[in-house]
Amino acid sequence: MEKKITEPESRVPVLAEADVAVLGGGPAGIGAAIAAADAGASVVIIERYGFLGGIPAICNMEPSSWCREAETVMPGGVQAMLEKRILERDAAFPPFYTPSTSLVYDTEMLKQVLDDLILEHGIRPIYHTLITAPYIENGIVKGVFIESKSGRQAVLAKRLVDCTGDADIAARAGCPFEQCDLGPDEKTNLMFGTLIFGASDVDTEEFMDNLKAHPELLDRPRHEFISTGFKKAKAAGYPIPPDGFQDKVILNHLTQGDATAINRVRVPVDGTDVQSLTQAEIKSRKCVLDTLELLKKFEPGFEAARLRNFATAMGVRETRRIKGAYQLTQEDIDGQRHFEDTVAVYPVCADGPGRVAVATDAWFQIPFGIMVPSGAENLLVAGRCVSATKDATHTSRGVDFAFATGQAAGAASALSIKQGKNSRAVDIKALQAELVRQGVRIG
């Protein structure tokens, strides 16, 4: 007989059970529920695109790790694995900026890649679906509701993992949060979205030339390069697109008559606003174009460019941030802090408005702390909407970030389980023990 569960309206079919639900598929997911595999839970991943791999996949972001060069000290974990398996696929490539030691992904092989991985570690998939609302049960979080072309169905979960970057199901358990305000100025409103683009009949050996003559141009620690075209531009009165003037473009790849990743627009945006999402996608296109356009004038090898790609969707730097066990900050990454709680090291890497940003060989702990949210329980959260301060934010935002604290979140889900205890309570020894066997550098 097909398992139902009550709701107010119906009754509404269950798709999936298992110990570990993993919401979302980005980085954060990902880490979850191979973390949780690897520690022995069944788990389910539920993904609202048709792929795996979130903020690279979709946005074309390729390369995790801005900040890498070779004194970096990185987590490991689900990251290195991945980062070895795409090597071995020959889907990653150096990045054409030294002295960084980052790599570039190919975006569409990732998908592949990651199909692969979750297949080999049981897990199971669930794509095309949209995570609607938490189910509850006498103030637990037993599941969630999703929508689909199969309806409206739930699935549930023994323990739980909020990887959406929005914090939407916990959000929606009633779980305490933080978020700007829409506006103008990053450091205290909401930080611009950008859509990425590729484009396609580029000279990119004039263009290489061009920078070779003049490394001044390139911005070594952020891989940028200061465009002449858009100083260019300016002086012969061009409108900059958009909302004002920047003269530098992060461009990760070329290949052979592509530069398959642009990133110049941003645009605000307030990513848990569909009105705000869908006028920042229509006018990040158009300044796309005009973006294009005055490459083609100006910049050397753009001259017979054309749009390759907009990425499938635009990516969205900051949204909710949970109020978890603790918050950090940017002093505890500043001063390399060192936590009991630690999960993960991370690189010291400066980056936001009003910062000079530089990689270094410094790192700091990641606590479990910032994973736990209060209001809910056998729920944790991972990704970029973990417990942070605004400027600390830069840093928690990051992709292998997400990998580290997904990863920790889905180990502890499946070690709480056999413990016998809620998510929050899972005993921190045991946690670090199982993520040192994952590969995972605590400290």
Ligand SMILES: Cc1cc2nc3c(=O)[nH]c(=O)nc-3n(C[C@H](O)[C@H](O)[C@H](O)COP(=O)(O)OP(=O)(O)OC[C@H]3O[C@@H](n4cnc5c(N)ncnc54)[C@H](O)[C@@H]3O)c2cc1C
Given for the second form:
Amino acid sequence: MEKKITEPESRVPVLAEADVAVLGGGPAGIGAAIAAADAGASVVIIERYGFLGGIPAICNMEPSSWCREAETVMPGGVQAMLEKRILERDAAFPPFYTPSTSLVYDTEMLKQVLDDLILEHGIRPIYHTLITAPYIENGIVKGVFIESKSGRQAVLAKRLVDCTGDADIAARAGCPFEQCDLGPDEKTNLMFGTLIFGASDVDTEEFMDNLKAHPELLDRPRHEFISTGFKKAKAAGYPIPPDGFQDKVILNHLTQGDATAINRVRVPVDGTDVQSLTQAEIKSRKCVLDTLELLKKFEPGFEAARLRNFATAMGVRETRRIKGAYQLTQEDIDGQRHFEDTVAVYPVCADGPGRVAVATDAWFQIPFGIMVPSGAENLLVAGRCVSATKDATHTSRGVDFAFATGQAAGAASALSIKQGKNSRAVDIKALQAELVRQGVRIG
Ligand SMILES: Cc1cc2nc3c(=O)[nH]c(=O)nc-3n(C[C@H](O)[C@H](O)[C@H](O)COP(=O)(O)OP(=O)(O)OC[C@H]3O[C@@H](n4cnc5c(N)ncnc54)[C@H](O)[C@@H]3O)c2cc1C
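Form predicted in complex with the named molecule structure, per the form predicted alone context:
To see the whole picture, the full complex is given below, headed by that same chain.
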């Protein structure tokens, strides 16, 4: 039996009080915080790392907009505003192939651009802080407990938006959720985790010449190339680290001598289990070095390559998804479905097992109901942990989807205070008008 101890009774100091507390500073959290502030609320945003940005910044991720081409219909709003700002700061690059119009962000500059945006909107950031549990009074979530170098504290708020990616607070508040198991033999349909890495001393000219000579190696629009190195290594009977991702390597941006973000390693991980995370992080670092060795041996241009950096942490693709008032399905996406409670349009384009990602001008509407957990009154959920079926997750975990759902949940939280209603009971017509005012395309 698991050994347990009793925590001593304690009184917890309140660090901050606000209209809206945004839990987690990834794309969903950024969307939620800016939208709530724009709708007139006082806002705090709490983040466990020392910077905002979520997976794009933690993992030095590649382009945020999967499959974006000239005709792709985008929701706009906070994502578009951020992209404009990043371009003004000369901190984004086109991927090195066409016709994709997705931009590769400089993920280091992204952190600073986000500091500016948050402060300009009068939002109070609280970094280096882990949100540990909901504070519940008379059955209503009225804040969160946090842990940091300052010790155990609390943040109180009239409305909360769980943007942790893992629905940490919704789950601990007792809201029902779904989660795939890792399974004892690690044979799982849970999406793998990835530690992205950078390489320096790359002969980028030689690498690009090889790609130009073999355009068939580019898997457009999924921003992947099929590594000739991996093919050659396989043919030579060289062990491929690790199995499960064929010959593909995702690599979008090269500077003089540097391949800044190489996405190749795939490791099983349960992102809600600290032991699993620890083991996966250690295994991933080993896999990165094995991958680099293989690229050095077999990939044109990588002969003298050296490890430039591991990303801050491995990226987790999938954990919990809440069971919300509505569950988004793949049929909704493929059927370009419209909803009465639409809060944004979103392009029909998804990768995933057995699917080929194709950019089109087709779109569907994102319904508000996927952000509304059961059993909690003033708590909404945004980002990759919204209510969606497993297959729809290939769309609902996109960065731009997280921005859009975050913006809707943040605006709904702020408006519901003005309306004297629960966040789940917000007047939808008023929410839609507010989102349109904030530059979101909803239909
Ligand atoms: C390796 C990798 C590559 C990817 N590539 C792409 C791509 O090319 N295009 C694309 O669209 N999508 C991509 N994705 C998916 C996408 O990055 C995520 O699904 C998206 O970032 C989800 O946004 P989010 O805001 O919901 O969550 P996250 O980005 O995970 O942000 C959650 C934030 O909350 C913080 N947090 C979590 N728990 C706590 C807590 N308890 N206390 C305090 N803070 C907390 C985290 O530190 C983080 O900053 C990729 C994912 C991975 C892992």
